[in-house]
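Only one chain is given next, in structure tokens, and it is the form predicted on its own.
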Amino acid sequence: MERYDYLVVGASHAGLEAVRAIRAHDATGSIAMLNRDPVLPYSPTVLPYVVSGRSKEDRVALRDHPWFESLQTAYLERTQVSAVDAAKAVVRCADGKEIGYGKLLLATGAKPIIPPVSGLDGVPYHVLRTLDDALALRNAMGTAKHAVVLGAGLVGMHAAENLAKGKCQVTVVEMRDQVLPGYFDAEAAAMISAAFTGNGVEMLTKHRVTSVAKQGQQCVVKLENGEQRIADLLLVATGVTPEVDFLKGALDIERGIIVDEFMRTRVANVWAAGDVVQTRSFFGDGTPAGGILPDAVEQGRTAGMDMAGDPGVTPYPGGIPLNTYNFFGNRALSVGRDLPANAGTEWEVLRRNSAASASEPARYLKIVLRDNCLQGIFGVNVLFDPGIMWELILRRTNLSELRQQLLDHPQDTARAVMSGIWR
């Protein structure tokens, strides 16, 4: 049986991460990295773009060989774990292979979440979560007339700007009363949604599917409503769940499996990152946190040190939202959280709007700020640096002085700040 020092279950940026974090710090311990694709590692954000065709499948690549063998790691793909067997330190693989491991990570990130939809097991229907559910909605969209998105996340909604853009008429069904729900707040949702209804693309949010139905070559899709829409690309997007199946009560899992401040898990020498966590929000606010790229980077960084004994590991703060959104043209970004609806007076909102004119579109920025310190900053074209918001969040940087400055140039003000703390 084959054995290693390190074993890390999954291969994208957490898990990739890891192996990086590992090595730095244990030059000679055996590594190997298990991906169920066959393929080089690759990120789900990017899958989108390869729907688009701005990405080509072939040019999406995190890593390459050179840099696993740079780092004396084992890369095995098409390997498929079925179960952990803790007490005996192995994982068990599909086809039957076990791999002992010393102090093991998983990494399995997300799959799609199936909504219970009445006859949907018996239509044909698109996801996306991996590469080769982008090249087959990529097929799909090329010859598609009319289609149906259930779901307004960021999946759905690449997806629906695409098929319009490839002139397909398009509904798209959310039940939630706005767009991207979660990523961004109503104000610039609701532009985001206006950017899509005037590009031809019709927005049904706080509606639900009841039923699905195959209807020759299409599929009726009925609303709670009673209204239907005629398909012949039907696409699920209602988000994703952990990738958690395998474990089979053999790890704490609610929402995800949970972790302490150090990525471990309640078993000996297992731990977990990226997607297929929960951990607990930056804010202490009792919220786990979702996946985001920033965190699993920062937990498998976390989760690799820590497995490797390096004495600079520091404990994971805790989720900060981040998310960047470009569609028609327009950009939108967000970054921590919103104001919550028991906010007291230590809390203060800016905001800053301005109308669309010929030669410029809608602009909207909002800024939270808690006790002056930066909570949130949301906005659709309007220029900030996202990562260094999540660092002035995460470093809880006082801003009394800067409140009017911020909301005038949001990207000036911050990077000036930051560069005086990184000095």
Ligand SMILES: Cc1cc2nc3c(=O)[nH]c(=O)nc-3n(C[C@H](O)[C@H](O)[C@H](O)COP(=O)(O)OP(=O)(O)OC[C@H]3O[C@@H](n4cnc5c(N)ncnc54)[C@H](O)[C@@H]3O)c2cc1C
Second form
Amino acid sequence: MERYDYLVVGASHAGLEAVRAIRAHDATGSIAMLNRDPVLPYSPTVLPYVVSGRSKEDRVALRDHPWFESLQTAYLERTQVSAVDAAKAVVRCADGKEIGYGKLLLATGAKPIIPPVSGLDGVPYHVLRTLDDALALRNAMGTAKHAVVLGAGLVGMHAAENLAKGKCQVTVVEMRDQVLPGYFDAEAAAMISAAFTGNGVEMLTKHRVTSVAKQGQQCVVKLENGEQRIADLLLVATGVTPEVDFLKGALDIERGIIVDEFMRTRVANVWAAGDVVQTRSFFGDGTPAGGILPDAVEQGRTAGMDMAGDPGVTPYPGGIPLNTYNFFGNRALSVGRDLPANAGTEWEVLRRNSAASASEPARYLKIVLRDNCLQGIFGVNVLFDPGIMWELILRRTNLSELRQQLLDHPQDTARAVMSGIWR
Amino acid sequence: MSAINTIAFKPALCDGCGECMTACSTVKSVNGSAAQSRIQIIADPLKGSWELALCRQCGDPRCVADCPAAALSKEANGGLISWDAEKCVNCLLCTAGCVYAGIAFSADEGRVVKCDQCGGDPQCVKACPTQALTYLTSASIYNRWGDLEDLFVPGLGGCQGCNTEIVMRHTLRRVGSNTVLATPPGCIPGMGSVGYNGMAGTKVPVFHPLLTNTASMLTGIRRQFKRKGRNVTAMALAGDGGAGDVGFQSLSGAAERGEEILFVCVDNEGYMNTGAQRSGSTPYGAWTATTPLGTEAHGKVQDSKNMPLLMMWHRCAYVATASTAFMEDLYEKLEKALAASDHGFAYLHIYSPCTSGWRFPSGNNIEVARKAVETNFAILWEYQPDQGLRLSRPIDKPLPVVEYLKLLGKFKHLDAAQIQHIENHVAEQTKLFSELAGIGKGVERLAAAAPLSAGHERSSVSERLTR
Amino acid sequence: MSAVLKPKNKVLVCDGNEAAAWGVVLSRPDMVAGYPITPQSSLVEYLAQFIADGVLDAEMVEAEGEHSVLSVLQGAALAGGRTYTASCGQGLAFMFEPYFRTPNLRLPIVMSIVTRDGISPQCVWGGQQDAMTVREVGWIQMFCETVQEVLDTTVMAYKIAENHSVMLPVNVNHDGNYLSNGIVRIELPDQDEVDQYLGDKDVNWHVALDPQRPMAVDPLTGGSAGTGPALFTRYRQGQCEGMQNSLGVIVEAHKEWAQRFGRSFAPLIEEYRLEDADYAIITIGSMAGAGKDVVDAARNRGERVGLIKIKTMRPFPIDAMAAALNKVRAVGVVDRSVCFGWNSGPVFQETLAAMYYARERIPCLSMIGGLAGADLTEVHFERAVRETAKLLAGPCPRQPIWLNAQD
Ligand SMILES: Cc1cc2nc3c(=O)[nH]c(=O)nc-3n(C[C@H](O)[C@H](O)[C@H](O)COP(=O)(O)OP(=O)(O)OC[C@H]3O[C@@H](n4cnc5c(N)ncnc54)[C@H](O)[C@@H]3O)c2cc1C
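Since we've got the form predicted on its own here, give me the form predicted together with this ligand too.
Starting with the chain above, the whole complex follows.
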């Protein structure tokens, strides 16, 4: 039986970073990375750009074979894990092969949620998580005249923009009262939504789809309010759920695999990282956590270092939401959390905005502080360095005397503070 | 894994003039606006200090890990983080990974921009008038020599923070295994490099010569191998006492004969292995076990003799001084010395602060070495017969000598007159070396005008006289 | 001495220094190092000239002093080279630091000592004080009687030194002035024959400084830690064994020499007309010639006197000396140097020590002559014979007789 000291299941951001971290500490242990897909690793995040044609599907590989060779790591593509037997320390693959491990990392990511909409299983619809999904969607876009997108998350919004630019009549249906819920505050969301509307996209927030039905080559999408839309193309983008079916209860799973701050599962010698885990929030509240690329990287690094016994490992601090979002030539950035509903006096919100003019786009900036420490920052067409803001939140840096400067010049002020801290 | 050259920033020297940003945007940005400079100098609004935003070309770059489009990669060769315009999808996730603002969106260019070090010739550094920015290329040492095998055993028994051990390990790993190594009695074999009780301390053939005959034994070794058609490096790692005092005769003889030897003198300014006694290399005023302090005595009463200069007057194939605080320079000189030892005598004099004998905390080792150089107490130079003497770094703006003296316990007792004496001596040496370097330039001009004939012509005296 | 002159042998008229130089040429060393000192200087000059003329293919190192001369050769030997040098007197004194170490490194270096007296008073003349002073350091020491023996012994020295059971340096000593400058006719052995006699060089099989065989030469030993002093003690023991082994090797080397070249020399101790002798004089080096003439004359007068000559001084051939002493009832020792603490000569002292292993303790007289180039002529040896003869009847004086005190 094949056996590796380190076995990494899943070949994306979390898994790749874990391999790098393992090899950085353990020069000799054997490593293998498994991917169910028949290609080199790619990122789900790049798929909207494959759909739009910005990225060529043959140029999206995150790492090449020489990279794996230089890290003495076996890259086993077309190898889908179908079960984990922790008692025997083996994984079973779809083709029946067993692979033994010393230490196992599950980094299998997530898969689209398919909402319980009646009739959905009877119509052709698209999702976007894999390269195959992207190619199918890109194909369908070429001929679609009418499209309906279920869900105004990043996946849905990206697709809607692509479709709109392809001269397609698009309707976005979102259950909640704003677009990009959980990613952006209501004001930024409104600006984003307005840009879509301005570009001819129909934005239906606070709307629910009750059923879908086939109608010739098309489908009819019925809404709760009785209206309906006809679609050549239906995209389901109502969120993701961890890719854990193959575990069949072998691990403790709630909203994802349960891990501690070193990404250890409750089973010996098994770690998990990335979209597949249930990520604790840095803020310790209900702020959504995980499901984003930088978190997958952080968790992958933490897991890899811990697996290799690297003494430099530090506990994973918990997830902080972070988004960089481009739409119709605008840039929206968000880091951290918004003001909670029941905020006390220790909370403070700084805000500025300016309307669009002939030469200038609309700008918006909101800074949320608690006890003079940064909690969140949201901007549209106002530049700052999200990486630095993330670090300032993590470090709970006191910014009391810099509040005004931060609002006026968020980029320079945060850079100066960070540069001073490094020294 | 390769290391990367660094643009280093000393905030204390920065006056915020912005020349670096102008220089960068001139060569890099589409419209010359300083806002697009890849280096940004920012005023700290509270402290009034100048701060830096610049790509650090990290070893484990998060921008690369965070890029979903494979547009960023760390170059295997040289270690720069490069950006591929064709692959970039402008998602800005890289900027979420960076805490140095090393990669950021440029509104003018509509894409992320980052420093590429101008292909090894960073314009910002050139433009900086205060030396707040410097281009540290020492990483190239690591890239070139990082994988070379350390040919000494681990766990040599040197004192904590021993500088000499640094010198030993660095020099031998570069010189390599086709070497016979002589380590005359002193700290170098004393810490176990030859070995104990029948076990070796080095992976190359190694021996204790006498304190007095290092260069002579190496003469025999080198010549015997050469006679047999083998090019074996004959190398000495010797202390200053063995080289310059009791061993000087054999050293001088071998140098005069032009023996093909790589002689590294590790100068810790005294007999440190035997308990810190004075040598000819001990500086004026220094406490040693044989120049003690008392009612009638206040340390050494003579200046040190300048060994490397004496070696220069032997017209060796190569002579240089070096310091572990300037490793890049040291490696460059080692390289040249090694090459020179193939056809003549090469003498490399390395200043080696001694934590025990000079009485300073072991963590200060490199700082002491650096201050010695920055105050002109130890001047770095090199000599080649056809090029004369060249200074390795400017000596016209030294730090005050006391900046060096105050670091060392062996100078703690100095009174004003003694300090004055040392200052005068350093000034005198500085002047001397400036002059010697001036002569060197003359030689260079001369050589350029009429290149010295190479090779061994065998024309008779009369032939030459009639030419 | 036999006079079988093989047709291909060359005949030379030369002094002892040139003879030594020819011995070196025939031995094909890789490296020669030298530094001038009277009365050795012409020896290294000859070698430099031989190398310049292509007669000898060797590296020549004109070092800046005797200390370096021997150090250079140590390096060359550790790198596998056959090596040679010559020195004497103050040069040997200055060389002492590496000299002292050479046998301890078991390096088979050959070095001529063109013996010279030690200063002060200042003098540049012959005398064996230099060689005798360093006799305890571990070199094999052989003293030659004639110019021919100088040449032949120089070659034999390599055979002895490089014998695997020996591996020790050899001093081939010849008297300053008498042998170094006295010109006689000698025969030059055939090179091919010498090549066969010496065989292949195998100098550093046991200890080497060679990247192809990396080893640490001389790591620190002894002390209370690690192996303790035992390693050092075993090492010294081995060195002493090598020294003792050399006695047999020296005998064999001389025997083979005689077979190949038709010239034989007593390898350790020469017994001259000792068979029916009542007493004998003991000599060392070139003085034996005059001594033998005087013994012959005395024999002609009917006196039963013989002569014992020491060739090998280190290792001291105790058994051979004891056997020679067994043949006589009294001996007089003529030394060419002084043993200060014994108020006598060193050969006298060695004779007394060897006598412990003889059948009985016989009267033994110390005579000292030939210091600082002083002549030891027949007159002096006649006195030596006379004084020794007195021991058969009278008391044995405790004071040495200074043979040149009135010259
Ligand atoms: C369209 C889209 C846009 C996105 N945009 C953004 C964005 O703008 N910003 C952001 O921060 N995040 C974004 N994300 C989310 C981001 O891509 C994920 O958070 C990130 O990819 C998670 O990485 P991961 O390594 O945990 O898992 P994934 O990237 O999901 O990778 C899982 C890997 O596991 C493999 N795998 C799964 N099951 C098995 C099995 N049984 N056996 C073997 N291999 C298996 C898969 O083939 C894949 O290689 C986006 C996601 C999508 C789908």
